[in-house]
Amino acid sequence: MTTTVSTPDDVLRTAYQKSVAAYWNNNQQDPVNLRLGEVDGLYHHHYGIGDYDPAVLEGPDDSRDERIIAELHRLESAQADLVLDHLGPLAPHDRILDAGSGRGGTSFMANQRFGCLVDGVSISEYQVGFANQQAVARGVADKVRFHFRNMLDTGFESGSLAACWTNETTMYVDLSQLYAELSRLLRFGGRYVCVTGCYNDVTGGRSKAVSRIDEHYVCNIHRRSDYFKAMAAHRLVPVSVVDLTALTIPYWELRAKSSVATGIEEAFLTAYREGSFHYLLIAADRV
């Protein structure tokens, strides 16, 4: 996959895309992502799964927040590991794509695990620059590259990918357009993995808590059924669906007790607990 220089006019096609890019470019110093990433140098832009160690809330008060931050980072890295677990067997010569790559944390984990070539795309020029600097610092710039490109129109070669994933990024795009592009990029039998928050069709629409999340992140959370309809329309056949809702609640409970709490934690906890919002992993094969 060749690296080309893109301008904002090439990448950002709509006023909404420009607003999303501005949101992430202007939140460069968001302590949630930066403080957690500083724990071991892996900077993520997603949430965590699994029970937290209650011991982090015990012990000296002056180091309590430091312990919480480290534990939150462990949980978000566990979520990234679960994504990689579902990508299937990959070889060092394979190419994979992180669609909506943020600061690159999962891309580096994928390269470390599989040894393969990783390309990340983001509509945030700041994120792309940060991630590429990380690749240089890690000595993997020849294997892991980040591009200022639109995940709906990457410009990469058809059938060039063995696998790809979206990790909490699909709520920023039209699913039909996204899956048309990812289906084009994946070779026959290639694997796509999605982790996303989606609202529950059964509840009849976005709850107040889900609408609050939309407003906070300038996003457009989709219905659960929308994912399966769009995948079916673009030759992506689910092979595994995992409900992570119960597994992510501890992360939000712990984050609410931390110095990086933003106030959105209660909306997530309310939405998950009342059943109006689900946190899903979907693995699908290209046929």
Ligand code: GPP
The other form holds:
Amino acid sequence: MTTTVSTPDDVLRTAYQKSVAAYWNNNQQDPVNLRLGEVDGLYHHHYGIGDYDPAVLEGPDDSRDERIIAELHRLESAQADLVLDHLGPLAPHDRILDAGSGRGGTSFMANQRFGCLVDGVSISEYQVGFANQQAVARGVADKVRFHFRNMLDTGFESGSLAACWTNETTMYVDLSQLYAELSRLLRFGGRYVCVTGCYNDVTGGRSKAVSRIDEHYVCNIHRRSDYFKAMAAHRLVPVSVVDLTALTIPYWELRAKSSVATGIEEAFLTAYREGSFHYLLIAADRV
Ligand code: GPP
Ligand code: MG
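How about the form predicted together with the named molecule, since we already have the form predicted on its own?
Let us now look at the entire complex, which starts with that chain.
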């Protein structure tokens, strides 16, 4: 894979993409992401799954905050582990892609688990720089590389990937364009894993809570059926669909009680509890 230098005009094709890049370049000092990342150096930009240990809320007051932060981070890493469970098995010579790689947390975990070469792409130059610095600090810069590229048009070689994933990134793109590109990149039998928040066709259109989430993150949450239509249209055949909604609610409950809450917690809790929004994992094979 080549390492050409890209300019913002090559990578950011629309005014919308420019505004998303600006968001991720400029809103990066939130303690909810930095303080969690500092726990073990894995910086995530996704949410968590699994029950939290209620003991973190008890015990000495002066270390309560630290306990909650470590617990939120553990739940976010558990989410990334689940993505990887659906990605493998993979061999060390395989190439894999993190489409919308953020600060690199999931990519580093993938390299740790499979020994694979990992490429991450992001339209935020800040995130690409941060993640590449992390790769150097972790001593894996030869194996885990981040690129300022657009996941709709990566420039990587057709059929070169054994697997790829989007961990909460698809709400920023047109699914048909994304799956055309991922389908091009994956070899026959290659695996795609998606974790996303999507709205519920059964309850109807975008609820107020879902609209609040869109506004907060400058994103455009898709309906559940959009995923299956777009995958089917691009030779991606689902093999597992896991509704993670019940598993992510405890994360949001704990986050709402923490010092790092950002104000979006109630919208997620409302959307999940009223059933207008799901947190979904979809694993699909490229045929
Ligand atoms: C996680 O990033 C959020 C997104 C990538 C966007 C929206 C996702 C949905 C599932 C709707 P983050 O970790 O930067 O968010 P926060 O700062 O709130 O923790
Ligand atoms: Mg976060």
